[in-house]
Structures are given as C-alpha cells and as structure tokens.
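Only one chain is shown below, in structure tokens, and it's the form predicted on its own.
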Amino acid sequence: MGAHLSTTVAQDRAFMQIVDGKPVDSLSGERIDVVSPSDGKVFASIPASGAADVDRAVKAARRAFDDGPWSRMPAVERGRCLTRLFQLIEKHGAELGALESRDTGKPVRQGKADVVATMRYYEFYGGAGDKIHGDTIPFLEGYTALTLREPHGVVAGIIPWNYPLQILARVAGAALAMGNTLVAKPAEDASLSAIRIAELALEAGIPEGVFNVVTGYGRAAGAALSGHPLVDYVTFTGSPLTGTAIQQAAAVNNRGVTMELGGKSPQIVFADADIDAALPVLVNAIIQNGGQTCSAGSRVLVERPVYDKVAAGLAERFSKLVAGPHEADLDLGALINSKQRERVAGMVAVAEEAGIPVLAKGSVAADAPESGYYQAPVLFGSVDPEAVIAQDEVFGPVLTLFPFDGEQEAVALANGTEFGLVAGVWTKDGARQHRVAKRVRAGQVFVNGYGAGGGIELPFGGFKKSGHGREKGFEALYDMSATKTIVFNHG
C-alpha cells in the first residue's frame, strides 16, 4: 500500500492537518507513513485521524459558518480572498508541483500542469461568486416573490488520490465562493498538497475554521465525515462502491450529495476522421496520470474501414511509451500504490488469459526502482464488448479497441457500459457530430478533441453509474447553494 500506520515521524516532514486555523496532530497521536510511488520509500507522515478528529474539525467549521464573518461577507470580498489564494499558489507553484509529483508518482510536467489548473480554479471562483443571482417571480396581485441563493453551511469534501490539488480546488473554490465552510478529507495516499493549500488559505485571509483539512483512512475519517450530523452537504470523487456507502451515510441525515464516480469513456473514430490528428490525443487520453483519471478515454471504437490503420498507429505509439520515476519526467509515472498496481496487472492478466489480442505494450524504464509501483501501458485489440476489461474501470494505462459498422452500432457500443462520464467523437461530418453527441449518454462530449486542460469553466459530472450532480463552472455554484423563496404580501 502507499500508506500504513506508524508511530514514528518520517524522514522529510511530519505534516499536520489544519483545523480551526491551526496545525494539529490526530488526537490519538497515531500517524500514517507517506510513501513515494516512484520508489516505495517513506518520505513524510500525516495524522491518522478518527471520528473524534473529524468531530473537532466539523464543529470548527460549524462555528465558522454560524458565528464567523465568512457566510455574511459580501461575495466580492470572499472572491478577493480566493483570488489572493490563487496568487499564493502561483507564488509557490514550483513547491506545490514538486510535492504533488512526489506524493502521487506522476511525472514532473504533470505536477506542474496540475498547479496551473489549480490556480485557474481559484481564479475562476474568485470572480464568480458575486455573479450568482436570484430571481423575482411574477405572482399574485399584491405580492412580490423573489429567490435567493444561500450556502448550505458545512460542506464535506472527500478528495481522491489521483488529482488531489485539482479536485480539492474544484470543491473548495465553489463551496467557499458561495459562503460555505469546508472540511476536506484527502485520500491517505495523497494528502500533502491539500495540507499545504489549507496553510496558504490562511495566509490569503480566509478566516480560521473556514478551510479545514483532516487526514486519515477512509474507513475511519471518511466514514465519520460523510455521516456527521453537522455536515450539510457532501461531495465525493471516487469509486461507485465507496460512493454508495457515502450516500447511505449522508442519507441518514438527509443531506444532499454530489457524486463523481468514475467512467469507462469511449472515443468514437469514424472513417472520415482526421486519423493523424486523433492518434496522439487517443494515446494521451489513456496514459495521462498513468490512466488513473476518471475521464480517461479507455475505450476506442473504430469504424471498420479504418480499424487496421488506427490499430497500427496506436500500436506504434504504445510500443514506444515508457513508465518511470516522477523525476525522470517520462511518458507516465508509477501507479499510486502496490494494491492499485496489483489490481491493474491482474485485470491485464485476465484479459490475456481470455485470449484478447495484445497489439502492443510499452515498457518500464530500466533504471526505475524495483520497489516502485509501475505498470507498462497495454493496448488490446478486437475486444469483446462484454469482457471484464471492456466493462470495468481499470484505472491504469490500458486501452481497448473495438471495431464497429455504422453510426447506430457505434452509439450502442459507446452506451454499452454502466458508466457515462465523458466521450469523444471523431468525424468531419457536421450533422453526424451533432447526432452522435446528443445520443451518447455522457456528461461531457468532445468533438474532434478530448479533454480541456482541466476544463474549469465546463460543467463536469456523469450519467448512470458515473454519478450525479455537477462540478466545475457556474453549475458547481448552484450545487453548492440552495434556493430560498421569499414572498412579500404588501397589499
């Protein structure tokens, strides 16, 4: 695993969680060793919090919301605090990028790109909070009816390990812009950048108790947070199984939730597509972050007349891909921990044993530490649409190819899983672009492209097993607030 209980202080730094504006250890004193995925070695530690620690953080957030200035502060003033946070992230960008890269195992350039996207979230929400308006509603004679958008109160943000900087930013930016207070629980495998951001939030002038970070295992801290009676809204990014447990915990208190629960995203390549333009995008969409991306383009559906050409082009590129340590800045880094590496390798082995053709494999750098958590990229061709590797989210650098005949079969294949997060459509036919984009069940559809460098302004979320609610853009501000109706009887 990438983290395990420890009572010793690790070698680089013993990080503290941030609660009520102060760095604090867990009440038990227990800590979790932080392991670099690149070499499997401990380099820091974090508090191993439990229910009592979560209770302390939630009560701090509750006081800050009920009694502090944040929820009553003019939206423009809250926005200025978030803008100052954006500026501090820019100032400390090199530090944050290096920390993110080491903590998650992703290549250095990806850590830097995550910092750029993170800055943009706080910049966007710094200017967006005062743009959300209520309405006046035509009503009965002698009455005036209007609506307000008000914060929920205390928001719980349960953050995954694949993009901790970015996903914390999209939760915190929207929640804080609307006047909520926040308790964030990052994954135990990747908590360090969240702690650092909370420190910078205080420096930016965000009041004590507004931006809290509690670290620990999901089964202890995460479970306690999602079911805490003083939490008013829960947002989670992760697996459908864990998402179900969190929704059940929140339902005990009848709390609202936003769930982003992964994907099995298709990219549909029609025969008239610009294949040369598509190929590098198809590759990058699965190897970015080692395939550990909810929106990874993990299925490529290819119209039969160009299937061989696309398969050969992808195979050529896959055979040249190399995984290695984060500091080597290769095509991809290590997976997050040994459990994830074993899971991905196991799914690859099952597919190979089932006779699914392997069209190409990348490699692991010869000098990569044997103790690191590496998985070479794998390209499978002519996959049975009902195979496990075609249906289940691998969350690793594994790409599957499927031939199809015609638009109807393409849409059926694209919609043929339980997920519906993102899709790509590659065709020069403008009418087909519109038809297919509308028929594919996905929260985002990209035409002749895929991904948007974070897509801060673009509403993001899924259909079916990929979850519900929307993050990013102005839609997130609506999720992070509630409508209040006020009716005046003035005769």
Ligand code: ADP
Contents of the next structure:
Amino acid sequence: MGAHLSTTVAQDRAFMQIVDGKPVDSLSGERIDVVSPSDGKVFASIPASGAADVDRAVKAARRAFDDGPWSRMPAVERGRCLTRLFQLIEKHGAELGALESRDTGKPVRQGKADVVATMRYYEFYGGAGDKIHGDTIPFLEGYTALTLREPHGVVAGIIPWNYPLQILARVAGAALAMGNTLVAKPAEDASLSAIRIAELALEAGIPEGVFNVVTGYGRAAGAALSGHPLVDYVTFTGSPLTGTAIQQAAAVNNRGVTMELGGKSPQIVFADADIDAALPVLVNAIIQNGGQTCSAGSRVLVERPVYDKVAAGLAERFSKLVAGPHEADLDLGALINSKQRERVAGMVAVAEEAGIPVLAKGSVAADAPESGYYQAPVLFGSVDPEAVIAQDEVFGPVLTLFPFDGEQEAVALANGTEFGLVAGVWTKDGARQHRVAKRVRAGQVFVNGYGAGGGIELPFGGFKKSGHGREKGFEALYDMSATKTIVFNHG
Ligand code: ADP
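Take the protein just shown as the form predicted on its own and give its structure as the form predicted together with this ligand.
Full assembly next; the chain just shown is listed first.
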C-alpha cells in the first residue's frame, strides 16, 4: 500500500487489517464504521472480520513462528527490530497521537502521552529480550541440568479501547521480544492505531506474519481468536465478564492466559498525609482518560479527622472540571461510545436516587457537540462502602469518597471489593507505609503518589477478580515464555 511511508497518513479512509505483512480486507467484505466519540460522526471504516479471517491470520503467525526466522533469531536481533519500531513511532508520533485522540475521544495531550508511553514499551522490550536467561541447576552426580526460556509460539492479544496504543505495545513488546509471533485483535471501537503500528512494524524490519492485526467485533473475531487451536497463549485486557468468556474459549485447547480485568482501586488517606500534595493526584487518578482506566483510583478512603478537609478540597476541584472535544484538550474528553456513556450515567442516576450525597459535579463544555458522548465528572461523598457505586467498576469519571477510623479499618475497606489491581497509601509514617502496602491486596501499591497506568518498567496485574498473570517490566517476559528443562546424562 505504501501509505505507511508518508509522514502524514489520511485518517478519513477505509483502513485495512494487516495479515501476513499485507493490508487486507475482511474475506466477507463487511466493514465496521469508525465513529469519533467527540461528535458521534463516522470518519473511517475497518474490516469486520470473522472466523475465516482469524484462521488466515493465525495460520500466517503459525508459519512465521514454525518456519522462522523470528523465533530462531538471536534475541539481540529481535530487540533491534523493536528498537527501530520505537524510532518509527517517535517519527510518526504526532500523527499517531492525533489518530488515537480522534478514534477514542481522549484529549490531545493524553493521545500524546500515550504515544510517549508506547515508545517506551518498544524501547524497553527492544533492550530487554536478550537479558532473560535460564539457570543451571545442581542435580545428581553425572548430570547437568539447565533451563531455557522459550517462546510459547503464537500469542493472541485481545486489546481494549481505552489505551489501544499502549496496551498493544505492552503485549506486542514482551511477546515479540521473547520470539513469539502475534495476532492482535484491537477493540472494534478503537482499531486504527493498531493498524498503523502493524504497518510501522513491517517498516522496522519485523518479518511478515510476525505482527498481525485482525479487526472485528469481539463476539466474532475475538471469540474465534481466543478459541483457535493453533494459538498457544492468550492475553486479554478488558472487562471481567469478557475475560471469563475468553478463558473458557482458551480452556477448550488448554492454553495459558494472562488476564487484566480492571479494578475498583482504593486510595487511603491517613490524617497525617500531605493533603495538599494528595488532592491533585487523587483527582487525576480518576479523571485521566475520563475514568476509563483499569487502574483508576475510584475509591478514596479518608481518616475521619481529615475527611471534611479532603472532601472540601476534592469538591472544589471537581466543580471546575470540564469535559469537551478532544481538540479542545480540556480536563477530559468524551467517553468511548453511547453504550458506555449510558452505562455510566445510569450508575450515577441509581446512586443519586439511592440518596448518596453528590458533593460536586463538573460540567460539559457549552460548545461540545450534542452528538458526542460526554459525561460530567461526579464526586459522591459519605458513600456506604457496600453500595454498588463503591463496589462495581464504573469506568467513567465517578469518584466515591468515604471515611474510616484507624489503620485496621482502612485495610479492611481497601480490600473490601472483588478487585485487587492498584492501591494508593498516603501517610508520612514510614512504618505504616510498609505495613499497609503489604496488607493491601493489589498488584501495585503506590505510597504518597499514584500512577494510574503508569510505569512501563513496573510489573502490573491483579489479585482476585482483577485477573492473573503479570504484564509490564521484566515480569511480562516470563509470562510470554515457558521454561524448558534439559538434563544431560554424562555419567
Ligand atoms: P466492552 O464491553 O466495553 O467493549 P470488553 O472487555 O468486552 O469491553 O472488550 C475488550 C476487548 O474484548 C475488545 O477487543 C472486544 O472486541 C473483545 N471481546 C469482546 N467480547 C469478546 C469475546 N466474547 N471473545 C473474545 N473477545 C471479545
């Protein structure tokens, strides 16, 4: 197609998926309209793939894995390809950021930040794959035993719509660094950046068939991919219900999975905390990406003596927050689609009808198109920790605030949901920092800070309903490979 060689690529067009190094339509010719959440208008289209398209892509990835050269290439060579991809993303950064913002409705600065994080993934994994090695194991007299880390084979990556560039990068970076080949299925609501990355991957010298992107609906393309018998390993980031469906499909073939399934992450503010430092971080942790972040800090637990102060500080900030079109670059953009907007608005309405006090609401910019999917931020106070709004993931700009008395209650409340992804602990007491960080059941704990989604070097994943397996950092390279033990008898 040649389009990937230009610096600016038209956004308003019929995009093709990338299979076996080529841009291809769906076999049926069916397509999905691409809508900008900022105004609800169609501006592009993607192929609507089904089982036959998935089969074509998985077979291409299978051949690329089995016949090489990717899986047999020295790790350092694979790393160089990923490093070139990092450089190409940097070169096309402005275009990718703009495309991501338009496709998802996120403010332009968030699109830019996502490009920077995406670059870091490919940079990190470009340099990491050749640092993973096995062990030699003391064994019986006359034997030498050693382990190798080997790729699984074909990895399926089912990608959500909230951070399409970043989440594809964390899957692809780790999977490819270890020598796997990939079939990625981005979300039907946000597939454009994945297509561009697969184009750039070819330009970076990643061989045909190694980095495939198949677009389509979850129930069609996603289901076919997670249950395909030639797929060796499945990774998924998304909602718990879909995670269950994908695990059931993968279980038919007894394949391994990594699941990152969201959260209801607590931030615990003790009375001795630096509240002025905490307030902007508490707000950002729920507002970033419109609250559509798995690791959003959606529950704030405050020690009673400072509850009113924290509530007042948050309310002041919430009342000034404004949602609007991505180009306006306001505090938050539109939500991804009308279904999500209705879901979030519905959860807010139920909580309000139940009498949960609204401490503050932000607003939607007056000139935001009526046809966009905007939701004003909402701060609920004195929330019963068992209320639905404090237990279920909203995936929108909705913060629940409630008081606690003492460390023990704080930990119990923090752990009192089905999730366990991230937590924040705010206190100056060093011993308490350690105690609470250890007792909170979360895959990441931030002390006197919070990194919703941040830190590509930092292992990330959940306990309980938030999932299993770890992504990011070196840990992901272990998830994306399997240990082989070899024993030599030279006795
Ligand atoms: P949402 O319901 O908000 O779209 P999901 O967690 O269901 O969020 O979607 C995340 C990803 O999972 C998307 O790529 C979607 O297409 C895919 N998906 C949805 N349903 C299935 C399914 N049954 N099997 C495989 N993938 C699916």
